[in-house]
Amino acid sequence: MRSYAEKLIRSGTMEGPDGAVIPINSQISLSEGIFLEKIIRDIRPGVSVEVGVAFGVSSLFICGALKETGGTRHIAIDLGPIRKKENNELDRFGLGIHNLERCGYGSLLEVWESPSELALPDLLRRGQRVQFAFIDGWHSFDHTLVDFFYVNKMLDVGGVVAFHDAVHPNVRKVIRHVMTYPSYRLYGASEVEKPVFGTARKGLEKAVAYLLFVIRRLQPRRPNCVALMKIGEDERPWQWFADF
């Protein structure tokens, strides 16, 4: 339900189960959500997997497009917790699940409250296959690479893996590494968003803020969501190496 996802992005808040207004963070932008929808509509996956759900904004775009194209399951992996230990209230991941269920996507969900480096190998061990993956978990180089390592083993040929926060140097380096694989090619990237000026400052502080805004606006900007398509089986020999 894109309208609800757009509302969350615009307001930066959500309504909890008890009606309380809760500030949210870690959400994707509208253009990134539209990009994820485009991928789903293009490749029409049956099963998708997402690492790093948080408040579920990206999941809303993915599940909405899955439901539209006949997809059957979205595997949602997040460290959690779903509920806070001290009062049993929904924590960030739990609120994300709540958002998805509120929009009617509960039947699509398979929820894993687990570190991705444990959940993904368990999925692989049971023989899970996926056709779309969205990696937006822990952004260290090793964690991002481990997430991709297992996704690659589960992703069908013709499937797509998308990386969020591709401007982060660690994530960008993983993408560069994967682009050296013979079995992957660039699928596409989200629209590059220009910064928008807005401040409550006045006088000299406002002038300085505007100057910094202009400088940022003129700087080259990279897309924050990059997707790669798997175009063949991963048949690299054991001694394969390509510099990146």
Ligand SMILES: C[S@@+](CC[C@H](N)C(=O)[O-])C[C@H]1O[C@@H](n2cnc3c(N)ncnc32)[C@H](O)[C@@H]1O
Contents of the next structure:
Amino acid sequence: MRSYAEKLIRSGTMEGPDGAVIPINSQISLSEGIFLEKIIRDIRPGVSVEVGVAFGVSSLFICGALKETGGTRHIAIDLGPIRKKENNELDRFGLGIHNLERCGYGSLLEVWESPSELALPDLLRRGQRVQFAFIDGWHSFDHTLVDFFYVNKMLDVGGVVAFHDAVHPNVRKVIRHVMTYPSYRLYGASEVEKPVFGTARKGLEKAVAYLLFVIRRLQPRRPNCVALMKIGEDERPWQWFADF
Ligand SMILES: C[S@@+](CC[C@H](N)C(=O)[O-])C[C@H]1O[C@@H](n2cnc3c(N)ncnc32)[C@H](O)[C@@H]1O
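Coords for the form predicted together with the named molecule, given the form predicted on its own:
What follows is the whole complex; the chain from before opens it.
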């Protein structure tokens, strides 16, 4: 439900199960959500997998488009916890699932409260195939590559994998590495977000903020969500290497 996801992004808050207003964080932007929807409308995946669900904002865009295009399942992986140990209240991932359920996506969901480095091999072992993957979990180079390693083994030809936080050098390196595989090509990228100058600060602080804003505007800007399409089986020989 785009309107609900948009409301979460614009307000930076969500409504908990008891009606309390809860601040949210770490979510994708609206233009990135629209980009994810577009991919799904284009390729019409049956099954998608997502690493890093948090408050469920990206999952809302994915599930909305999946439902619209006849997809059957969204595998949602996050470290969790779903509930806080101390009082059994919903924690971040649990609130994400709550958001997805309240928008009517509960029947699409397969929830894995587990590190992705353990969940993805289990999914592979059971023979899982996916046609869309969104990687937005732990952003170190090694973790992102491990996530991609398993996604690649489950992704059908014609499927798409999207990486969030592509402006981070570690994620960017993984994308550059994957771009050297003969079986992948760039599919697309989200809109480059313009820095916004909005501050209630006054005097010197405002001048400094404005200066930083101008510097940021002058720097080359890159898209933060990058998607690659699998265009063939991964048939690289065992000693294959291409510098990146
Ligand atoms: C940037 S947030 C995800 C935001 C979400 N995609 C959205 O747009 O609303 C990153 C999430 O990854 C999860 N995470 C971190 N390391 C992980 C791992 N090894 N396996 C699975 N999830 C992980 C965190 O718990 C956190 O909720």
